[in-house]
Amino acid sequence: MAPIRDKFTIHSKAIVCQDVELKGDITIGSGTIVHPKATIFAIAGPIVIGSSCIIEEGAIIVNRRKEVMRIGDDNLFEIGCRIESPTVGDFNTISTRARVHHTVRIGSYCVVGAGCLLVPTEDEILDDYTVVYGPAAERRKWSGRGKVQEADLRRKHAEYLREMLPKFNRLRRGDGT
């Protein structure tokens, strides 16, 4: 198997940190924030970051297939999570140490609990306002109420971190794309 080659494109508005540790074809969006000790992986095909994300120290991101890996805009990856899903739309919250496993497609505005185990045997797809829970990862819907205010937390985390971050990290620089 050939070695695989580093090609990172991060935007100049994304904030990714220098100990990050990053191998393989990966873009990263505007405005996208990568906390330190997070882990990013394009082992078998490129991974595509949207804007506005939020990876957190110890988040895992791996794509273990050819296609490329599709991350949408506003996802929020806590400290610890895994996830090796093909596609991720937007305004999703991958919680602290949950783990989503590459057979499964995850829509938009969904929650993954945190702990919860995704790994089914079978190709799924996490349907738009799908939440998991529990230990037993049992699903529900979200009615989609408090999504604005949902959004306006994001937008006030994400702006303490562009502010904070560069204070006490080395940052990455962008190649201006």
Given for the second form:
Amino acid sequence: MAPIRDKFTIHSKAIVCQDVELKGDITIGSGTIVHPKATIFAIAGPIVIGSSCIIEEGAIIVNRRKEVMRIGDDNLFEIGCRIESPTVGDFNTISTRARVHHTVRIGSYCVVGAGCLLVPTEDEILDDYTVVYGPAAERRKWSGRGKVQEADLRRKHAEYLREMLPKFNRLRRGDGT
Amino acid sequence: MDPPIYYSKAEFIETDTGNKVSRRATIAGPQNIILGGKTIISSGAIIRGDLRRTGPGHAVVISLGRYCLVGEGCVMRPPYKTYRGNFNYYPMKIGDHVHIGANSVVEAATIGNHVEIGKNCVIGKFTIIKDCAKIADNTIVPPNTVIPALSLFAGSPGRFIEDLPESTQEMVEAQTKQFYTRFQPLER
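Could you please show the structure of the form predicted in complex with the partner chain, as a counterpart to the form predicted alone just displayed?
Time for the whole complex; same chain goes first.
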């Protein structure tokens, strides 16, 4: 395998803390927040993260496939979660300590509950509005109630972090600047 | 008494009040964190004092009491919510003699005195843990849970298992004090 070449493209409005481990070809969109101690590894193919995502401490995002790993907008990756899925839509919540294998593609408005393991052997797609919960990773559909409120909370959260994080943490810039 | 637990002197910083903080712990916004004294923060722990409540003046984000232990790889961060349309993080208060096991994630609002939290636990946002409660290893406590005094919680989601004996307070107090005295620097 060819050695991993580091290439970070970080949008000027993104907040990426200094204490973050990045490896490989990574693109981070505008307004996305990466907390300290998060890890993003593009081992095989590149990783492209959309706008206004929040990646909390200890979260690990890995791309083991050759293809581009695309993460949409307004996703929340909570503390210590691990994501390897090749595509992630918009407005998903991956809760604390959840793990998603590279065989799962995530749609939009999905929630993976705290400590859930999503590790099927065959490829599958998580439909929009799917909620995965409990120790056995059971599934349900979300009716979409309170969607506006949820989106509002996410937006305000990102807005708050964009203002507060630079006051206490050193930031990292892309190669371009 | 049990044998001492040694740590290398270079790794920990000891304060005047006897707090021992690992140099390998990530502490953001230390001006917003209060340690009560004789508290140990192990290596790899992440404490987020930077996520403070907006508004003027000094804000305490995380306060820990005396004889606490924050285990290796723990994450402590204050909980957040929107209240009357305003987004905010809210302070987190932890009492005395609280031990938190390794690799647990704590986003509680309040933790009382003499509380034991096991390893690999997830304590959801705005959880209130009352005095002398115990959380078993690998427990996932959902957000907004109230854990009553002298109760043992375990499982995913965390459920009430049994009542703890009334002697819990003395037991935990002795245990945490003993742990602090056992935690000794190794010269060289």
